[in-house]
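Single chain ahead, written as structure tokens, the form predicted on its own.
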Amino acid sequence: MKTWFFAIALLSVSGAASAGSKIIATGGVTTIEGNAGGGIVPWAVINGYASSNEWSATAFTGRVAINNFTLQSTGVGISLDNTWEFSYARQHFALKTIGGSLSQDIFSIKYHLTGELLYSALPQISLGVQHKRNRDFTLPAAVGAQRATGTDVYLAASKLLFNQVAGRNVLLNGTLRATKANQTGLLGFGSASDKHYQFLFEGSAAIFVNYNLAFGIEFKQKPDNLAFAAEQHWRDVFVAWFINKNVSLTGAYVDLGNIAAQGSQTGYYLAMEATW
């Protein structure tokens, strides 16, 4: 973490690394799963600031600290031509009160299908695929998960609406996800009684106070496959500060409901992203 703080502070002060020609904040931030979006919901935007015939790279680290658990997520991404996004994230979930940990790798691809965030009446629409691999299946298997690997597919639509609230711009996003993941995959995929994909909604709304500071909310539906404990929907209230095109910081209050039979899990999310 100290290395991350130093690198991002250096980029923030210098602002020297070329990040592409897209307008600031139009790449969103990086979610805990490694995709461009908010904190917990992927958006249709492509990460970084690469426009046509450009490429950009991102690196991020984020931490969720709630009552009985912590989640550390770190990863990298590459975008091409404002059309393709490729990313990798490693998640480590520490079980503070009951001991042990869970972790998974997430390999993702996103493709910009049609529309534009800013310049068309049609929202920007993108198709994403996330392949997730649980790194230790012992605990997920013990609580009834069927598989250690799974693939989520989502369709996201994002649009920036100009001068909507007191002259401020508003971003709206809706995402439809097909998934079998238990706790986003940290507790494996499916169960003996529920082996099928479920189609779930995720949404975000944000208001830009100015060109580089946004406040927003997110909601994420979750499946409920495992009999041992109910899985509940997630929500957050966030602030994203795009210091420049090279650095962004995100903070949020998160409510993740009951997790693994532990009571209501609330706390904070803090993330840093660097873009080149």
Contents of the next structure:
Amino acid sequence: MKTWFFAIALLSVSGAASAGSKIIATGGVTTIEGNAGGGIVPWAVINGYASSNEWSATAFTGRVAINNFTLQSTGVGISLDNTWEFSYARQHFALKTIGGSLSQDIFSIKYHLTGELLYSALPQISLGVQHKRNRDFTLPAAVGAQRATGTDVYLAASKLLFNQVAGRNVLLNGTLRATKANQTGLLGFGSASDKHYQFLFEGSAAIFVNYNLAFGIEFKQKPDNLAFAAEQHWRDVFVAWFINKNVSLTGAYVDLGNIAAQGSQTGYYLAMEATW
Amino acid sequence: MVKHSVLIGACLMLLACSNATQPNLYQRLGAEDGINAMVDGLLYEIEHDQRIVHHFADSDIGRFHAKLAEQLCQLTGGPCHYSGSTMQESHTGFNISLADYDALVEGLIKVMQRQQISITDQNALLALLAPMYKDISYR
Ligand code: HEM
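Since we've got the form predicted on its own here, give me the form predicted together with its partner chain too.
Everything in the complex follows now, all chains and molecules, and the chain you saw is the first one.
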């Protein structure tokens, strides 16, 4: 954590590190699953600032602290040609009151199919795949999860609308996800009674106060496969500060509903991202 | 009845007045001088941007300046008539990429920031220029 702060501080003041040609903020920030997007919803944008014929690298770390749990997520990504995004994230979920922890790795690919966030009437549309692997299946198995690995597929559409609200630009995103994941995979995949993919909706809306600062909201529909505890939809309100093309900070107030029979999990989310 | 018409008339006059006093984007950008300064600034940015300056190697910069100023004037509601080539025609053969377009937009944003154009007016201008991408790119 400390080295991160130093790295970020260095990048913020230097501003010398080369970044791609994309306009600031158009790479979004990085979700807890390692994809360009908001905090919990992957967007159609490709991470970092690589425009056509360019490449860029990103690294991020984020922490969710809610009443009975914390989630630490850290990862890296590479983007090519504003078309491909490859990323890896490791999540560590600590059960503060129950004791113990959950952990998973997420390997993702995103492919930008069509549309340009800023320049086309059509929204930017991307297809993403996330392959998730539990690092210890003991607890997920104990609560009824069927598998330790799972693959989510999502289709995301994102559009920036200029000059919309009080002359400010607005970003809208809708994502359709096919998943078997219990609590995004932290509690494994599927159950004895629910083995099949479900289609779920996720959405984000943000307003850019200026080029560097956005306020937004997110919603993520969740499945409810496990009998031992009800799983609920997630939502958050966030602020993202794109300090320059090398560094962004995100803060959010999150409401993750009930998790593992622990009621009303609300709290904060803090994340930082570095881009080269 | 008469009372009503007078009232409606008064309302319409108020509307007309408020419209007349509301400056359009062209005026808010500083009219002819403002747009010329913006085009000057953009030419400076292009000249110093290694990513895109090569596209302009054989261009008649005087003509480019004049046509772009004219186009921005017309586009923003000013008293001009754009007399240059269409966007498709003038950009054909340059194979202008997404990265080139991003670079030029970034340059324009720098200029608008430097000239302290309000964020609202910047967004209004970008809203007019962004959709030209399909006519300009990859030709
Ligand atoms: C924001 C969108 C753009 C607008 C509104 C625009 C506008 C114009 C105008 C009005 C002309 C003059 C046409 C004429 O001579 O009749 C022109 C020419 C030109 N534009 Fe653009 N342009 C845009 C984007 C770009 C981009 C992204 C590039 C490349 C980086 C570019 C490169 C050129 C070149 C090289 C010429 C000169 C062509 C020649 O010498 O004949 N333009 N543009």
